[in-house]
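The data below hold one chain only, encoded as structure tokens and taken in the form predicted alone.
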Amino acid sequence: MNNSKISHHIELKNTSVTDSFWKAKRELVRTEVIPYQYEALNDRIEGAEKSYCIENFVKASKVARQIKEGKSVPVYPADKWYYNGENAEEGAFHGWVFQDSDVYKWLEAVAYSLESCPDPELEARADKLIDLICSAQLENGYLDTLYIINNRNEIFANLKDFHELYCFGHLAEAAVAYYNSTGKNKLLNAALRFADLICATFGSDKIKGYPGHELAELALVKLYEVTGDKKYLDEAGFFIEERGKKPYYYDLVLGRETVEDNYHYNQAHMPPREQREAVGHAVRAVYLYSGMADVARLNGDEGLYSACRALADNIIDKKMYVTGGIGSTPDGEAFGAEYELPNGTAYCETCASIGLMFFARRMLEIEPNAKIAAAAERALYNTVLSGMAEDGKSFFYVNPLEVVPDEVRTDTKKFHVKTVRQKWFGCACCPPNLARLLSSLGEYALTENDSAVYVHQYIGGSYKTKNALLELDSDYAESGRVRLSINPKKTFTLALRIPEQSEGFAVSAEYKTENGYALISITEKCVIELGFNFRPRLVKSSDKVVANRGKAAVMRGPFVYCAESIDNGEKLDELSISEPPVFEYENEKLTVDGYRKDKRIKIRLIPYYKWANRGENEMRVYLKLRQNKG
């Protein structure tokens, strides 16, 4: 680990996104998505699956009050992943075991939105919700509505399955974000009380447990960074180091002997610092890797960083779709084998690509790496955006690369695929996750240290760094043109990522290249013009990806393109692109010369993130290739 390259992201309060493309998406989140999701959390969206989130906090608040008053409270079973009116009593917890996390992610999105656009009415609504959450906290700091409502005697009894530490992680993230945005510490104090209970419960001389669904690791690091209390960093390190030790903690709790490495799903099959292949539930994995990268950076842990590098390479080189989607199989919402990347059954959970961005940002803080930054860009402009409709009021949980509606309805292997975005989900982790990412997007563009500023994503806006004030005027997504106005506070190096998809680039300053970045010495106030050549191009998979042999995807700039039957007629499998391809481009839309069987046609393509916004129809990213014989 090269300490001279270690940097940190620019805090949200020092960023202002003005990028015309991204400003519109963020404004949609502020004006439509956040209000809509609040209604969903309160179960007020007609025709949507019930959330139960706010209802559970109301129930837990009542229980906490009764316990404080010395009254007896009922006990209900806490033995399922999902509870509703058919399998749980009216007064019991309802929803998924991780239901609390949706509220916390919504609050985190609100915090980021308030940072960039103050809104007294929204802040008052959030404050009222925080009051409700805090009223449900037990005297010892415990805060998870499933066990508070159903059975206080089983707290921390099933770490593998029941998500208490995962929900704590989202509470801590929301609390830090809300404190940083508003200066209000009520939720932060609640998160710290819960964190103190966790630190007092788990450790090398205490219970040697660790989260089944990771997230507490990176959240504890955030608490360390906001408080300076090293016990939170140490606890994050403990969870990472304890994970995967034999005999497995989960087996010991169940009173059984460990006979095989049977916890790949939880990334607990071996110690994380020994892992080199991304396996198991994809969202859990990248959340864990994010925490590992944080701990590696703060502790200068070369061994842990080496594992992170290997895992990042494994994902990007062998397990990531062209869209930046990860997690190829619905069996466990998991990574498949290397190069196992089917199109029609792809899972590609929106949360997984968001988690990949979390991991990438932390890796870029340790060391600039153009390949990792490019992977984050792929995820952001394609699978992340695909997860939300253009009106902000319906969502995809999974993001396949090929959809035939009739097959989805009849093929049991495609049970997870939706042909249109849904109003909400009972398991609604993706919509608020998307809202919090887009609301905090300024934190993903740049990193800096004492001697350098690194531009990883060309998101237009103002960035106040310790080295300089940067005004980044970006038409990156459309024309590939970027203009940087730099007002330096001292001499520093400006490092500009060279996009992998650019066929040549122009920089209006002397530079040298290193690790995929153009390095420019900045000594005085200046303007730097960048030009990237984003011509449409074919992108082929490795021959090891069986599903894509003889096919190609189309990209222009950061966008992957797809064909829909609404533009091209049904049976998209009959289409083939002429090779070499002849493209025409106008206003985000592409046409390319091709064939339907043996008939010459123009194939119309749209950005992948826009698919399914015009009703249910076929969609396909990879199309067959056909040599043009003139």
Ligand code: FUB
Given for the second form:
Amino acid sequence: MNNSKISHHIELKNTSVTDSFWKAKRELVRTEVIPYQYEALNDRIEGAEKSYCIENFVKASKVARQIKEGKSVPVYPADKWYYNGENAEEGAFHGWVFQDSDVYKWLEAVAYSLESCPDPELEARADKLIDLICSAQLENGYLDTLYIINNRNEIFANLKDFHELYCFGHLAEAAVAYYNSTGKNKLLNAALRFADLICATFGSDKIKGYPGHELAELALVKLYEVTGDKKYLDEAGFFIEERGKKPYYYDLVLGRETVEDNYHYNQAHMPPREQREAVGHAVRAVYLYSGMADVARLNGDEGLYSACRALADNIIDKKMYVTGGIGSTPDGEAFGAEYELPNGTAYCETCASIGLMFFARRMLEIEPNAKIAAAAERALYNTVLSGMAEDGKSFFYVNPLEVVPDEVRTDTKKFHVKTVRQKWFGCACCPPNLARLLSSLGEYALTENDSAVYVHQYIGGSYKTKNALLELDSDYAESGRVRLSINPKKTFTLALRIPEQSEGFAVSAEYKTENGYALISITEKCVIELGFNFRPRLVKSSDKVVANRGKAAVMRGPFVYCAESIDNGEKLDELSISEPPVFEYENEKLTVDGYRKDKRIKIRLIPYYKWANRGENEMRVYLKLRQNKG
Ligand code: FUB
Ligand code: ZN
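So that was the form predicted alone. Now I'd like the form predicted together with the named molecule, please.
So here's everything in the complex, that chain up top.
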């Protein structure tokens, strides 16, 4: 680990996203998604799956009050993953065991939104919700509505499956965000009380348990960064080090002998620092790797960083779709084997691509890495964005690369695929995750240290860094053009990522290239013009990806394109692109010369993230290739 390269992202309060593409998305989150999700959390959306989120907090608050008053409180079973009217009594917890996390993610999105756009009414609503959350907290700091409502005696009894430490993680992330944007510390104090209970409960000389769904690691790091209290960083380190040790903690609590490698689903099959292949549940994995990268950076831990590097390479080289989607199998919402990247049964959870961005941001803080930044870009412009409809009111959880609606209805291997975005989900992890990511996007563009500013993503906006004030005027996605106005405070190096898909580039200043970045010495106020050549191109996957042999996807700039039957007629499998390809591009829309069977046609393509915005229809990313013999 090269200490001179270690940098930090620019805090949200020092960023302001202004480019028309991303500002519009952020505004959509602010004006549509956040209010809509509040209604969803309150179960006020007709026809949508129930959330029960707020209802659970109301129930837990009542229980906490009754406990304080010394009253006896009922006990309900706390042994299922999902509770509803069929298996849960009226007064009991309802929803998925991790339901609380949706509330926290909504609050985190609100916090980021308030940072860039103050809104007293929204803030008052958030304050009221925070009051409700805090009123549910037990005297000892414990805060998870499932166990508070259902059974206080089972707290922390099943760390593997029941997400208390995961919900804690989301609470802490929301609390830090809300404190940073409003200066209010009520939720932060609640998170710290819960964190203190966790630190007092789990440790090398205490219970040697660790989260079944990772997130607490990176969240504890956030608490460390906001308080400066090292015990939180140490606890994050403890969770990482303890994970995967044999005999497995998860076996010990069950009184079971550890006889073979297990718990790949939870990335607990071996100690994380020894892991080299991304396995198991994809969201869990990238959340863990994010925490590992944080701890590696803060502790200068080379070994942990090597694991992070290897895991990032493994994902990007062998387990990531062209869209930046990860987690190819619905079986455990998990990574498949290397190069196992089917199109129609792909899982590619929206949260997994968001988590990949979290991981990438942290890796880029350790050192600039054009390959990792490019993977984050892939995820952002494609699978992340496709998770949300253009009106911000419906969402995809799963993001396949090929959909034939009739097959989805009949093929049991595609049970997880939806052909149109859903208003809400019983398991609604993705929509609020999207909201929090898009409203904090400014934090993903740049990192800096004392001597350098690295531009990883060309998200237009103004960035107040310690080295300079940077105005990034970006038409990156459309034309590949970027203009940087730099007002330096001192001499520093500006490092500009050269996108992998650019066929040549122009920089209006002297530069040298290093590891995929153009380095420019900035000594005085200046303007730098950048031009990337984003001609449409065919992208072929490795021949080892069986599903894509003889096929290619089309990309232009950061966008992956797809064909829909609404533009091309049904049976997209009959289409082939004529090679070498002849493209025409206008205003986000592409055509490419091709065939339907033997008939010459123009195939119409749209950016992948826009698919299924015009009703249910077929969609396909990878199309067959046909050599044009002239
Ligand atoms: O388990 C909590 C969240 O729900 C996961 O991150 C998602 O994959 C979904 O299973
Ligand atoms: Zn999700």
